[in-house]
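A lone chain, given as structure tokens: the form predicted alone.
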Amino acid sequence: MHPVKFAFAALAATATLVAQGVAADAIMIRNATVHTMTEDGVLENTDVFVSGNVIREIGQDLPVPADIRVFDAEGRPLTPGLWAGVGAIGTVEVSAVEESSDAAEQSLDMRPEFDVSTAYNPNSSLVPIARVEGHTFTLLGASGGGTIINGSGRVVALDGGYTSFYGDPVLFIDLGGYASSKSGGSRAGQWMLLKQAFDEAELKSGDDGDGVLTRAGRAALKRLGDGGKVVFGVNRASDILQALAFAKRRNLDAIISGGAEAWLVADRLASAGVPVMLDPLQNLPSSFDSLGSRLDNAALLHAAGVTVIVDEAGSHNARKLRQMAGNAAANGLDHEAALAALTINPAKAFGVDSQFGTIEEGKRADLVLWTGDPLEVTSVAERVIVNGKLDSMKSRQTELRDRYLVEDPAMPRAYVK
């Protein structure tokens, strides 16, 4: 471009971003490679403008407004933030004291009103140690519940907001041998009580049915609808053909979480639209329901055309889902694919991609800088930002860490007290 016309088009970008009104907390990332999760793919020596809480521009050479922070990526990768699976985040302090763990309604009624999004703590230990770790949000789960529907959560921004949820409520159903005695022992008991509880929520308010579900229960599966959203734990073949089959009658936009042995069926669940949340890791059968298991499950469910959804870390280990991708793309599954199963595909799932899971212009500034691949362990998370704001990057753990850890002992670590 002829100079003079480079220097207008600079001065016009920043007029622009001074009538847009700069915040004063604007951060501009420059020279990064940036996983933008669209169909933009990857864009090297890329800058990316925040202000406002919003990415308000993407491009190369930006003009940089006077008097914010500039980091220079030096080509590092830049994601959107990941997704910190199902779990508990905000709604557990240590598992093992139960009365720091809310995501549990322990009756053995049937309760599909039990909301565990009631019980959100934005001030968890648990919220900043996922958050230096580069996840910015979590979907809310309810399990462990003393019947196989076990209640519903919502998606939740890790931002600090006490009121930060999106998307729809998604109801949780668990199924198969390890929900057997949820149902007598049967999993065929399993689907009469379901069709049972389904049906009931049909009937009219004045009939109390048979009584499985409370009327706020019936209440709650009718709010549902048509496409209501509900996470199938299951893990057998069979049983997965079974929720599918259970959610096309009742109109349900499902998910399969588990799916040891989804490879089996990939072509039904990719002609279904169903996506399948998975452990990468899980190679032996743990159970006669995962006889299947094998490490490339996510690969040839990906190939298939199933949309993959990376879980199971559990609440105190979020981090550990980077692991489980890479062992993903170890396994045959493509790089942008396994960094898309913990980015855009939940945020597509669970309806909540207009917020996360992509680097977009005019979208929530959720944003990672890494210091190498994502989905290396060795690679750490270097500047997360959060709904436009830089994060602090300290947990209970750093500052344990920060107050305890030596620095420079004159003896190795194991003879530090």
Second form
Amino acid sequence: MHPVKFAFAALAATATLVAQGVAADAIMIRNATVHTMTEDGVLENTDVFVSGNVIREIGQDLPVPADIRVFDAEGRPLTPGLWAGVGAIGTVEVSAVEESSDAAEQSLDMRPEFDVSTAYNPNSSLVPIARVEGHTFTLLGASGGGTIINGSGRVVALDGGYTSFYGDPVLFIDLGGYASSKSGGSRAGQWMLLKQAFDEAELKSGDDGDGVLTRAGRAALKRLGDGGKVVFGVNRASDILQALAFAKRRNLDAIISGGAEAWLVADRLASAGVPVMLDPLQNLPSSFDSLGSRLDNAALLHAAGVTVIVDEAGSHNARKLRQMAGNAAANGLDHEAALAALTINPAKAFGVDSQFGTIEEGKRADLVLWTGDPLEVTSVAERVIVNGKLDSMKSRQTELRDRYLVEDPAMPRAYVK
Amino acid sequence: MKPINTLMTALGLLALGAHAAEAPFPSTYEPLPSQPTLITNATILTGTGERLENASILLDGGEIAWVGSGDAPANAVTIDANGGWVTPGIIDVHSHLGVYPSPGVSSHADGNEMTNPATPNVWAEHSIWPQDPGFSRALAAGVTSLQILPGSGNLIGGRGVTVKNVYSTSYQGMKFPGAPHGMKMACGENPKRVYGQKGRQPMTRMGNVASYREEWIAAQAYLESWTEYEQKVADGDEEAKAPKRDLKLETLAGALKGDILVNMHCYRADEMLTILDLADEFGYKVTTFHHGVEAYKIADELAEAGVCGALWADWWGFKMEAYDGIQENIALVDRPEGSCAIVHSDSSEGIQRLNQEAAKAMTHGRRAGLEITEEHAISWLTSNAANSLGIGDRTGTLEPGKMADVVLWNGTPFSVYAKAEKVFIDGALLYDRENPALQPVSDFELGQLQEVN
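Alternate state requested, the form predicted in complex with the partner chain (shown: the form predicted alone):
Below is the entire complex, every chain and molecule, led by the chain shown above.
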């Protein structure tokens, strides 16, 4: 079941390790195919040495300090910890159970001051369920349901920390056919209200403006909008161009989310340097905003020079992102570009690439050793290292599995644990 | 399982006169023209648990002539699979294509008649929009037959219909000839939420069960009145008066007789066991539990009762009753002797990747130490699915005499890189990845996004 050879000398000579500058829980991964996601590309038969939460050394035939854990990858792939998409891992437990779901602020319009990261709970069952599948960081999304400006979220590491936040807050704006309920039923009303909100944020205190935003909202939007990262949820080509123009006028660092028709305006996205987060499986005209949906959207965007990020697997099933990237690869996207869409591309887009997304010396050690091609549905994460620590590979779901794998237990299964 | 809806035929004959001997809304499906086709040099998964290497298969006259090796007629088209794989056509037992089509606008939302918790009188086929672009995407993924069901807002949602995945101006032109109707029922959160919010029964799970029992009691009485009447007619009583037809009870009586197959949407293990007792109380059979996120907890009971589990590979957590989902569900349901595990979609995206869903389920089963071969796992989306729809004697395996519903893949279908290259329905090549002329486009998509030139 676990072909990786695991050697661990129980009597770790801590004093010796410390003398060598090596942490007691150091890990050596030998003979891996290392997908660095940097200019170094893919390194064959390479060792990666992890000590004290960081990747200490990458190379061939590295000396192995005594008394540390060593895994022989036997050529299998090693990647950076994967992105888990924009979502609600840690801000939702059961979607339909209202009191366990904190990703959206739905009662009020346009609340840029809504900061979803304050609701983050690292003890959610979703955190280890994503982690054992190799996902080590996510962007907490603020979802609105017609509010246009939904609020902000942050990147969080799925390492169990209560405050493992990285990068600046990211503002979420939703536009298009599904976001028109609170803007008079027209997407023109959305752009009108959005402009008013951003104008209001610039007003001096004492000037009430049109009252689109609260005072706290004005302050928040001024802070977040000042060259900040803004995710525009749009699908239709014409809406994407509106978003690009708005972002340019307001000096926003835009990221397109959805982008079903992004391939139609790929050149404009490329020249604006705006990344696209998309669902590579979307090939149906699910709405009039996405008539141009097609399976090679990711491939066409990449070919045009647009940074592609795979997203929209949802929070509970974030592990599907790998399959989605694999399908992008099956439909023309270069294999390493598909991997980049799960690693370095989101890390860069959200300003956390000094922590996540590559395998480099000196970097935070979030690593995944795979049983095979990480984009393949028959591969799984064999070992996951998060912030330098070897994960237990246990989750609520693996515990349920192990309980029900037992055949004909003598006692009720409540005693099988 | 009986392929013909005998109760409906009988009721139609007796209640409506001899001219109406046929069930209403009959299938007008005709296989499209085909040529004898010989596929050579393929890895063939038969759907019966066999795997043949470097093998051939002949499709002739819309049927499978032979599998393995044999003679081909002189006019046969020969396709060198060049190491590709051949499987039976993929069958999805749980689809809402046509009743919740793309685009998903409210004008198209025709899958849930949530005006009464029991609507066995409604038929999903009367909601099908045959121009749903989703049919073409499913075809490109190797889907040759599917059951289209009403939604799960009601305790009894209505009749489902099994269709061939062909474009037609009518659903009648898609209807799988002779396939029995399904009847959709639902456990748990959905019906109690929908009607509880309206302040009426059912508001709770106990309300759900009470409502089912009330419906079945009425159905038993109805069936009895018809049986008595038929007996009188058979005895030569020319004065015998036919009971008044009731569309709701007609469907339920069909389910009691086994002519209509009961498809039960149910997540929790304890609720599925309640439903099995309910079926015993009223003497009907549950053909398939759909979704069954906790089916792995009662795999032995399901196998013993001969009930299929139509399941997802990894969906979970979207509601409370889906909280205990695990990726080994399908493999664990498959484990006992006599089991019937099915990979289903319930999704216009998922139906395009049932092979990938099966691959994930197989992989997680193997990781848990269960032995699962590809030639076995393919049954989850072919033969087991066909059997659960009552069409297992016609399609779902590659055996001589069966409908030539066949997929040629570019390699193993158990891969994210797998693509259906050619898809045959009743021997007719209806999808060819290499030939745009054989890639159907629905009316809705025709002419969209025109460029100026």
